[in-house]
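So this first bit is one chain, no partners, the form predicted on its own, shown in structure tokens.
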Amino acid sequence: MILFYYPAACSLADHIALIETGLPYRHLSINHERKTEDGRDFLSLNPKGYIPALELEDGTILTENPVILNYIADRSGKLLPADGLVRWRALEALAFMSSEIHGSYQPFFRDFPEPEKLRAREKLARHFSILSGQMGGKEFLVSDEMTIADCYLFWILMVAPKSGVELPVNLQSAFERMRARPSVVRAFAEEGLA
């Protein structure tokens, strides 16, 4: 498999995944005139334009960090419970994290007015408060052993400071700890991330 990416974007997720099952893979970049590191044109690997995607042995491309990281846990039967209630809390906080928060940080990463960096903020700070919530005093974010949902609550607390909203306690101390994991310092030293 090869992830295509780009360094510190939303697709250290799946890089932190593919790390944690211990899948084959290579990783290459994507520079910012849509060229593969190995001189493809990523539109014509695909036409979204948006990292990650992830092709697979037959030349398939896979794209959407939910798609790349559940293909990740089935491929791997490590990250994603087969069944339970685990397993459902996961792919729920991965829709919420990608659907409601990663759009949020959307006027921080771009040169928008400050009213509407308010108002994401505002959002952000609510969402935030609802993972809290939902993590409580446990390991990770549904459960004490990790999932899929927090290779990707990794890279949405690892954003944060970019739209000045304080984290929660709990948020907190969890990036700390999964800066920590083994497969967070690999992956930061593949894609020459500080």
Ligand SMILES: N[C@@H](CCC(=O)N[C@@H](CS)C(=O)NCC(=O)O)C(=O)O
Second form
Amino acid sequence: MILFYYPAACSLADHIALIETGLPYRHLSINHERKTEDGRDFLSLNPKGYIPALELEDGTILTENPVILNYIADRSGKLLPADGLVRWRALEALAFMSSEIHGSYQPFFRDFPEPEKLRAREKLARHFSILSGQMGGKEFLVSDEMTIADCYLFWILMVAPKSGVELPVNLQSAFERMRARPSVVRAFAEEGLA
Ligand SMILES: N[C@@H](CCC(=O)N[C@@H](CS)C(=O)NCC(=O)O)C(=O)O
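Swap state to the form predicted together with the named molecule from the form predicted on its own:
What follows is the whole complex; the chain from before opens it.
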């Protein structure tokens, strides 16, 4: 499998999940001309132009972060229970973070006008408070076992400072615990991050 990524972008969640599950993978970055590190035209692989994209062994390309994370969990039998409430809570949290929170980061990625940033900050503060309540004193977001939701949560929390919204204490601690995991340390090294 090949993970197409930009350093420090939301593909970091999939990168961490691949390492955590032990599935074999390669990681190839995309440059500003949308060429892959192995010289292919990324838009012809993924016309959406976004990362993450995952190329399977038969050349099939999967896109959309929640789907790629689900695929990694399904292939490995790790990071998502096969049934039970933890599974549904993890998928629910993944959908919430990918649609509501990632979406609310747009004004800070693209330097939108201040009123839009203000609205986004208000929304993010509410959303972080919901995640904080859900996490409570647990080790991970939906359970004491790590799930794919935590891989995505890590990236969401890493980017939060760009918005200027302060993280609740338990989310900040979760971020620091995740940052120290060997999978995260390795993903950072492989993406050339400090
Ligand atoms: N709906 C997509 C969104 C992915 C996305 O927004 N990726 C960003 C990086 S975090 C990207 O590739 N942006 C490049 C661009 O907008 O040209 C998903 O959930 O996978």
